[in-house]
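First, one chain by itself in structure tokens, the form predicted alone.
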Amino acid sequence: MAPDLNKKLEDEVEKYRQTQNDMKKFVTQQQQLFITKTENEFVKQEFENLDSEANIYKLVGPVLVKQELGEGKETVEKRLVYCEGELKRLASLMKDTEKKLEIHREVISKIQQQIATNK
């Protein structure tokens, strides 16, 4: 019976580690999105300070291409909306992953208790 419990424990620990790796990926993605959102908020503020006749340029590969101010504002606004949506999605995924981690911890604890009582 003990080898079965040890195998169950190993499997559960592996699932726990995989879930932890998923959480790390989500945290990294969240950090990147916060950076992108902050940068775009800064650009939006800069656009607010420009007059309607100002020239703006967009970096396309190694080339700066002239862009209309309205088009630039619209692009930045779309990026902000995208970032907000992705941050909400990630928050939900992280919450679900945290629940999975808690379940794995409980299962691991129960298996460890079973192994201890069988000795």
Contents of the next structure:
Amino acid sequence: MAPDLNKKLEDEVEKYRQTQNDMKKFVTQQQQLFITKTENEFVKQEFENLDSEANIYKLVGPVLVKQELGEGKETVEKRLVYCEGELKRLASLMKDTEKKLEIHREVISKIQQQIATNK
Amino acid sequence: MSAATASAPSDQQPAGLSMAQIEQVRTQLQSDIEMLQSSIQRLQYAQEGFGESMLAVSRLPTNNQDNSLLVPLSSSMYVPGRLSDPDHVLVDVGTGFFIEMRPKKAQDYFKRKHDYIQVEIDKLQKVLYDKLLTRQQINGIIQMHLQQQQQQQQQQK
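Taking the form predicted alone as the starting point, write out the structure of the form predicted together with the partner chain.
All chains and molecules follow, beginning with the one already shown.
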């Protein structure tokens, strides 16, 4: 009985570790998205303060291309919407992963108790 | 140990926590402090960049002055040239966008960024200061515990 339980424990701990790794990846992605979002918000602010006569340029590879202020604003706005969507998706993914982690923890503790009482 | 005790110094009940828990809190505090210090350093570095840009723009010659300069073609070769339009500068505002501005506007932009970073640095410094204080308190508590332990050991002899 005990060896089976020990194996079960090992499996559960392994699953827990994998879920933790997933969580870490999500956190990193979230941080990256925050950075991108903030950067785009800065640019949006700067664009708001410009009048329509101002010239803006976009860096496309090694080339600086002149752009319409309206187009630039649109591009930034689209990026912001994308970031927010991704952040929301990540947030709900992270909530689910947190729940998974909690379930793993409970299972692990139950198995540990069983092992203890069987001794 | 609950996460709450690690991040709310005012809630700590020193007498109620065991030595192991206090050690854990101290380790957590230490890593928080290090993270804050490195963040503040990175912010200061970025701030310096904006300060230098401000300086660079202020040194631009106006149309009435001589605006000849040397342009680097490689790391060891320069060619003489002239600044064609000292009235406009292209400012990198992030995410691949550049805005054409007058030098004065560019300086305002850099000053704004510089000041904004200062505000953020100040916020972090406040948090850092609180954590440093808490760490001091915890070190004091640990000291007390150690002394008590020593006294107990001496009495048992």
